[in-house]
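As structure tokens, one chain now follows by itself in the form predicted in complex with the DNA.
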Amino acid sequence: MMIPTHQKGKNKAQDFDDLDPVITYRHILQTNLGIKDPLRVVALCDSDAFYAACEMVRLGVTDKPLVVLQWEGIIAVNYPARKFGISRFHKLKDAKERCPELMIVHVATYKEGDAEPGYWDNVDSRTHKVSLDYYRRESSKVFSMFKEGLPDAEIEKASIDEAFIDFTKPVRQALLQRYPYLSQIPADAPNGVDTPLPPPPLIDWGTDSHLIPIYSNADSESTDEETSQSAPLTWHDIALRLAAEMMHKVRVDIATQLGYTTSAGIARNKFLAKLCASYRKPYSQTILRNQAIPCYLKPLEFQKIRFLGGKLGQALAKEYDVSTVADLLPVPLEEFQAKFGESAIWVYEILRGIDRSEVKEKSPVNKSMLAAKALQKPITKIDDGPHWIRVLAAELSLRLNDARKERPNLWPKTLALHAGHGYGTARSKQAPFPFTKEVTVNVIAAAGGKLWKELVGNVTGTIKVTYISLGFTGIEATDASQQSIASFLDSPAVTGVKRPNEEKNGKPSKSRHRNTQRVRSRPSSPSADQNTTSFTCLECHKTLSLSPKLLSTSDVLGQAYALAAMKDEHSDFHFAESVAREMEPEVKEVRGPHKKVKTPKIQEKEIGPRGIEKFFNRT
């Protein structure tokens, strides 16, 4: 296919050549067109000054200037305070001078031993850690309202205060309902289902949305609305309008019921929706018609585009010594490909208003959960680590157990510890996290403490750590088989509490299983030996071989071994074994030459080019 822009500078009109595609009955009748759908409509909706709005709701404040403080820094400024010229980068003192009646709210904090975070007037970064949990909870209320208000839309949580919403499906439904003749291919249609749709009706753009202007109106007296309404309507414009109505309704509901104002951008794809969402703020929404894309995009600094704000955008700016989208339009695709490889097509298309990325519905549960602390005074002694690890562990415990109130079957697969000083200097250790139902501060702190030793243990002398974080990764809702094993592993015997009825013959007693369910039928024939995974008990050298059928459970068993290793108790091994045996009775017991022990115990690792001694600066 010929791309006309290969000739430098010439074919500007054809840089944006897909703004008014022919839409046929096939397009409107066919579902699952995905990103190729010429009637695709995507919105980006984000909360205005979200943290500040959360505090206003919490404190019952309306309209008063307010900032949210995190230690000495302002992290959120509500719109009334912005009227005084206050921004996130001002010092608190400057902000107070600009607005003496400014309300100042410090984010919730807690210290070691606190049951939960709280709001305090006097906070001390040397002893306390920030908790952003209140904002997470409020955020999930907002997302619930998106879901309830837009049951047919795909919704992708993009951050704590932002969601992409794919309106294509609900808009299609509304289109066919409002204009039923679209579903009837006329008898005299020349090309049947491939006949273009009749011209769209005239519509009122309404008053709930702003419109991005279609012509540069710098020296024009007409308003944005006039210049944007002047272009002839397309069916895509009708689709945008229908989405705007739905978006507006949900936004009003959220503002009324939760007290959070939002702003939204509505366009044909994700990156354009994100861009135009901030066209007017707060509490407004903006429609970007296809015809308005060129004049909106060309003067734009390309580093403001999502994913061009980092290294790639810098590389582009440096390579061509330019800053706007229009500056890059003459660059042929081949040149991008030579210089930017994989990203070339994506960049080339983005510059032309094309974005193939899909709105991907995400699990309501985050895949990771981390607690982090920046220390203004560095840790210098290895023994100082465990204190902060306990603080971080307490938060993780609180948050995980809170999440489990909604979803009891949530399990974190690994625990990771990061530590470092300054930028780009972090090191980390991670290990499988023990599979227990009782995720207590002690369990997390013990596992975290092990990681800490692994990370800094072989440094002799002084360390320097200004940043430390502890987090779960691989958080998932387990299936029933894992739940049954988990509840077994949480039985008192496994968790270390002695119980009256110990098992006989290595087999657990019935009573221990009254809360577990049998979920897997036996495989009809056992698998061959070469496909099994073996575990050997360090103490008695008994080896357990698991068939591939138990792939998922062997994963769980791995966690059981982690627990055993952590507690230095070999008895857990045998409990794990008996569970496996019960679930798959042909699990083999092997005696004889000991195979290599497979445990999740962290192996001592060779220090790489950026050695640990170099990394943790001696002082």
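Same protein, different form: I have the form predicted in complex with the DNA, so give me the form predicted on its own.
Next comes a single chain, given without company.
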């Protein structure tokens, strides 16, 4: 786990002293809108009971109590069922007693022989595998609507059911459009571009958002909404209101077009936005004004804050015998850093609502895909492995084909198989995954089956596998014009199969013609001293040669192209080896007086985590 971003040094934050920064014309006119921008606005939008909502949409259910099962455990509860007091921690029997009319849906599962997951009356963890593909697809639809509805915003998909949205840029554009006088520095401005903006106009907070109160009920006799709306306005409040209008529109569109309700929190950074997103769920959005941050944070149990709920939170609670944010505010920064290291400035700042992390859009290309199964009934016979290989291959086939619908040029470098027992040492095999025009279950299962034979082929006696996974690694978006090596070969005798780009009448297609021209830009006649029958790898120093049969049936140019294919395949082999080293710790042999012992290979002077880092798991 990565430790949250922070700043070291003497950049100290006092107790909520940055809630009303001076905003100047320079701020409103600048184009570099970073995390220090005083008009920054970030939202976290979270789908309400997403798995349950997906099943409600699929079944056409609107207001019936419903839970989603994974084997015997409840993993999602819709809001009508929550009215009966049902939660994910209840046993199914207890949930039925609380609500006899409860609808029960088991997640889709894969079984051998089916290319698509299905919903079955009887599911068995010994033969079926859970599928979350339907939820991934629906999540992609929601995320696409964020992108379409907010084209100028920075959007970061945080999980399958939530996304961070940085509204700073579109809000800045809306500010200048709605209040055009801000774009002109007055002639009598005393400090020019650094002159503070004039007081903001009155605004209508509307009814689409809840306002978190600025004062606690003990401090005021007014209602929460009254105290929130009566506080003096700032230009950051205007920015929050503009973002709320945009967020509300997208949320309504998602509910109308897809049937999913969402809840959002809108504040000045990611931490606060996520914290207030669940303030009034479901189907709501909440605004946290800067002035309301102290009132909202102080009574909060600090162990409920992300990254403070584990070992670090326990250490803080034990060290100071406290439980709330307000209890920790008197602790000086120097004391935090003396006890927990320089990085403890992050703790000091997060308690005051300061979060310097950016909203970053993630790459649409996942570098890996993994289908895994913890086996209730272990594999004890070698012949039982292919059953689960086919089940896992079905999930990989579906996910890769779904990804290729949006990006047809995606392709994985490697297919990897892992098998192990409990938490013991897992064994693995991997190999380059060859390009095929159509990715089917049979293609992946055949490649996975070959890895299985290599993995357990030399095992004598019984085996016991309780965990098995099949995955793609090195998924990349290749050049759209790139074709398989077969399209480059002029002689059918070289490949022994029909060229994939050749039409039935034997004439090359336009795409093949382009590819042929690209290859022929290289020297068509190798020189006399250029070896076209073998090559020596500079990495492993092995010499590989073309087969005698191919040499006797192809011309010099065909041999050159076939040799190029062999080089590419050998390069992929070394790539697979590098993936294996990343997946498994490298081992070295230590020779003792009587036997060899394999131990993990580590650096001679390995330094463990220090300061605040020791409270986080390293993955």
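Numbering follows the first chain given and starts at 1. These numbers come from a predicted model, not from an experiment. So that the term is clear: the rigid core is the largest set of C-alpha atoms that superpose within 1.5 Å between two forms.
Out of Tyr279, Ser363, Leu176, Ser87, which one is the hinge of the rigid-part motion between these two forms?
Comparing the two forms, the hinge falls at Ser363.
Quick one: degrees of rotation for the smaller rigid part between these two forms, relative to the bigger part?
Smaller part versus larger part, rotation angle: 23 degrees.
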